[in-house]
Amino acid sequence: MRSTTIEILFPRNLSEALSIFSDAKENLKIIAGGTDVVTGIQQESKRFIDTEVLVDINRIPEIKGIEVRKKKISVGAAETFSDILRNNLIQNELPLLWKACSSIGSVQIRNRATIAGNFVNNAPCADTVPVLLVYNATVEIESLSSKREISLQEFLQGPYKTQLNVNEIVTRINIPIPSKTFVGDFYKLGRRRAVSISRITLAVLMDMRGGIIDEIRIASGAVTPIGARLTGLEKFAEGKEVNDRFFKTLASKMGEEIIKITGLRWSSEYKLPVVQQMFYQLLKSIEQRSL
């Protein structure tokens, strides 16, 4: 059993916060909701078994608010899920992503848990990533030297790693706003309706012009290692006729795409029939809502 004190610090601003990191020699963790952290330190996870030192974030204004920058929709890695759920910006202009953070945990849960906490440790399960990937989203990240900002597919790099360095922070998340002509949809699965950790997600955003699709765009999470845009099934879905044959078509070729990534695995004799049923259901709800 853990005995080992925790020494927990409030840096006030970015900077003092970017500081700490710089100088750290501590095995330090960032916690904002503390959803994740929290748990794993109390269940003696191997990702923060040995943490001496947690830095909260949640006093940094940085950090929060969600705002439209320069055509993008700009939220602050501290946002918490109900912030996100109340802000009219999010259910206007980004529904999947406000569908995805609804169906996340309790009520609870959602008023502490953050949108970078979802993503930033590069849980399979995370359930707003195929969103944010559909949506092209973009991660900022800081550190006491330099900022950068990269696409949040390049920053999720496998299971539980990312891009992330020791001394830096994801400040804020910048999605752009997508024309009107998309439409879209979310399904997560999970063991039980509410509370329940996802064991299959997708997100579709689909662009369709005169029945053809102009553009389409696919993301899995959970039934694949980490979550991911599906871009050999968007390449063959562009171009082609809407109508029920091709989505069948290309609800089977979901499955080739998926044993693609993970290979066959155990898991695959029931999840593979869920995957394509449901990839095929969403693309007939997306069809209904453009006509």
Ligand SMILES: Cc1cc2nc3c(=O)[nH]c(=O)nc-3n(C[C@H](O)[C@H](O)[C@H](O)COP(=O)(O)OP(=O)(O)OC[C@H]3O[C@@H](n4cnc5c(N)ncnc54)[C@H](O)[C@@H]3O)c2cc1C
Second form
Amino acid sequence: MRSTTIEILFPRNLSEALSIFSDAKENLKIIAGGTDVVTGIQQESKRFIDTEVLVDINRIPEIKGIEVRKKKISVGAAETFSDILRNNLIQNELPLLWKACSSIGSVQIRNRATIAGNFVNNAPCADTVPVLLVYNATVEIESLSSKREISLQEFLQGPYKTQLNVNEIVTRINIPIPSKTFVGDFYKLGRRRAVSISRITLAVLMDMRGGIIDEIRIASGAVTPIGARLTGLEKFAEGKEVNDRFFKTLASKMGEEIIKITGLRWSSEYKLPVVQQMFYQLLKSIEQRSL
Amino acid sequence: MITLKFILNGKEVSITTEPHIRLLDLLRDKFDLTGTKEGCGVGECGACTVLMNGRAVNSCLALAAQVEGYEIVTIEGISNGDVLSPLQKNFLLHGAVQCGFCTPGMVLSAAALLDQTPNPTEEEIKDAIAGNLCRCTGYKQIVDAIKETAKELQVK
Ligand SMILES: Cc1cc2nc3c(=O)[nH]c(=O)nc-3n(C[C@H](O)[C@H](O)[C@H](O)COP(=O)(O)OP(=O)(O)OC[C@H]3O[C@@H](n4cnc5c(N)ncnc54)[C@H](O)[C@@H]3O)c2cc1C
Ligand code: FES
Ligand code: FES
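In place of the form predicted on its own, the structure of the form predicted in complex with this ligand is requested.
Zooming out: every chain and molecule, the one shown earlier first.
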């Protein structure tokens, strides 16, 4: 249990929050659902040991809500997984995101944990990351003096590392609505049904036309150091004819690509055949639903 | 130190506390509401479940200061004095309480479910209590108690 005290601030709107961050130092941290932050503080994790000020962002209306903006679905950074799951737009237009959110933690966790908290924390096992990557999501970031929007891919730098500066906040995550010709799936293999920190996740989104792969987007989580797009594999697959043999080839190629990215970690040996088999089955089921 | 105002089990309360202690500690140590249990302390067991604005949350993962202006219900706020709620009564009737450590959290998770989904399927019940671990009962009795309560509340 921590002995030094932490101050907590509750900005009521975005500009109030941005002025707090404008002269922020490393000792200030944002808290949203707190599901990562509070355990981090309790366990005196290195990332929070120097934290003296927490800024609770749950009462800022500008970073809440889910709406359509310029053919994109814009999700407020502080939306909880429970709120996202209740939203029809997400369920109908972004089914992989819906599925990933429904697989997270437990009801209690989903009632508090937020979408931005998930990818800003950027644990290797953050479940929304692979699906947001295949949806080509972009992240809106603001500070008192600037506003930028970059791809999630660029935003994520390494395990528990992102491009975010101490004076910045993620305000929204914007996701282009994919055309109806895209069919996909999200798969997660965890230890237990609920509350499992996922060990293998895969997201695939495929646009198949006349038996040919027009476009395919593939991302993995937990097997790779952070959630990542497997672009080599995507390029290899595009323009190819869809059949069982090709799916098997693609699955074994995926193994090679993961080894390339990870430099083979201790856990790869048993994970690899599982990932390959899972990937093959995902491709089969997507093919069937594409017809 | 900060002074917090919130609604606890239906009553407006005000308390001065360190802002960064957990909601769990605030309830147990400052309000003597020891029905809320600490099992794992890291969000995995659900023994510390309370309702925050009607939703089940882990009180070990919320900081005391975060409840300012919110409505919190603990197991002590579920019964009406000495009269047990239908859920509590059915937990007892169906043998869903053995050592009892998980029970407050279980009952609150079930209460939040029935509030939003008065007629839940078995899948929905299992999902609602998936974040509540019980080492004793094997869950069947708990699911039965929740089903029975849903049925009774439908009739009324
Ligand atoms: C029991 C348990 C089970 C879990 N199960 C899963 C699971 O199945 N899958 C999974 O992916 N995760 C899981 N998690 C991890 C966690 O719940 C998620 O990562 C969650 O999405 C974090 O969101 P939060 O709002 O609680 O983040 P917080 O803990 O509030 O914050 C996390 C980090 O993000 C930063 N941050 C938050 N919001 C912003 C913002 N808008 N702008 C800038 N920075 C921000 C914070 O400063 C902090 O560094 C689990 C956690 C627990 C305790
Ligand atoms: S004590 Fe909070 S979930 Fe276990
Ligand atoms: S009754 Fe003992 S843990 Fe559930």
